[in-house]
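One chain is shown next in structure tokens, namely the form predicted alone.
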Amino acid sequence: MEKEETLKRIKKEALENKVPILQDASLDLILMILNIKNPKKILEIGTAVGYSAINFASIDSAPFVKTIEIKENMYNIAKENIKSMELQNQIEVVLADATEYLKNLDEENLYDVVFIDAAKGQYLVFLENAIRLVKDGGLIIADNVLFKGRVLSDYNEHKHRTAVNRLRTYLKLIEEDKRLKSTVVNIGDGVAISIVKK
């Protein structure tokens, strides 16, 4: 029960300070997912307050998560979270610039799912490094691939034009590549789901 009111605490905190965390039928999907799916190992791109990591590390499974951040400050609250719910020793968080980091990840043993929740307009650089790292029979899921709805509208502000673009392109690329097997679901902020098969 302690561990339950810890993750609400994490929750409410992160949604007062406007981070973005997993919206909850988004979480929900997802969770659903990964207790099919009983990964081993899981890679997370943007772990913010570590809310997503905590919550993929708490499944039956109890898998490993490595997870990737660039802001500083984030890290460190996510590294205090994640501390808080007893789970250090499962979740490893990684200070970074992902576009950098993955690069240079060569791993033997690879990722049974990927997730990709950072920066919308480095989603083709996380995709290609995601399908390096993944498994055969792999899972990458990516949040927000609908960005509010501008994805799929005629949405062409100067602001988020090319967090917009690139998005459209992922999801082009993710239809259309034949190592991946994909779909998109409109709940929370869009989901992209994605099988591999190398």
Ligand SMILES: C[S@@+](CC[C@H](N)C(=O)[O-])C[C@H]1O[C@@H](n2cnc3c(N)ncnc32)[C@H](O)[C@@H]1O
Contents of the next structure:
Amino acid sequence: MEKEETLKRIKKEALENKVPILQDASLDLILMILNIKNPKKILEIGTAVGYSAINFASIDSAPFVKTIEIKENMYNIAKENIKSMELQNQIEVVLADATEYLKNLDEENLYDVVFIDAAKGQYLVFLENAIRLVKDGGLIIADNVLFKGRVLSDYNEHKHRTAVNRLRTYLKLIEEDKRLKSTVVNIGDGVAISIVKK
Ligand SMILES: C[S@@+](CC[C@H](N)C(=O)[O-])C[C@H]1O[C@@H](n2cnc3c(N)ncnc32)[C@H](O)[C@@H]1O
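Counterpart to the form predicted alone, namely the form predicted together with the ligand:
First the chain shown before, then all remaining chains and molecules of the complex.
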């Protein structure tokens, strides 16, 4: 009960501070998938305040979660939040630019699930590394792939065009890559789910 209240507080503070945490509908969908999958090891790209990592670590299979965050202030808040949920032994927060960090990440035990939720302009780099780091039969889940509808829209403001084009390429790649079986769910900001067959 106490932990439930703590998680509510973490969510409330994130929303008050306009931290872009997973929307409820997307989180529900992902938690449902994780509960079917029963992962033991999850890699998350984009920690923010640790809200999604905490939710993932709290499922029945009690997976280990490695999560990467580029901003030091977010990293510090995430560490505090994870500690207040007593999950510091289950969640490892890495302060790094994931585009650099992932290149050098060479794991003996691959991940059951990789969750991509960071800079939209970098999704292609994240995907390439996610395929390398996920197990055969594992999942790659990416949030924000429809970017508030912009990915499906004919006209976009100049400032959004690079991200929109990269997300379109991401969707094309997960559709065409023979190692992936993918679906895009129009929920929240758009969630792409890919099963990896190596
Ligand atoms: C949408 S938020 C993550 C929300 C979090 N997954 C949740 O639902 O609780 C995206 C986060 O990714 C971080 N980020 C952006 N680019 C990054 C990068 N290249 N490497 C690591 N983190 C990055 C941002 O600082 C931000 O905190």
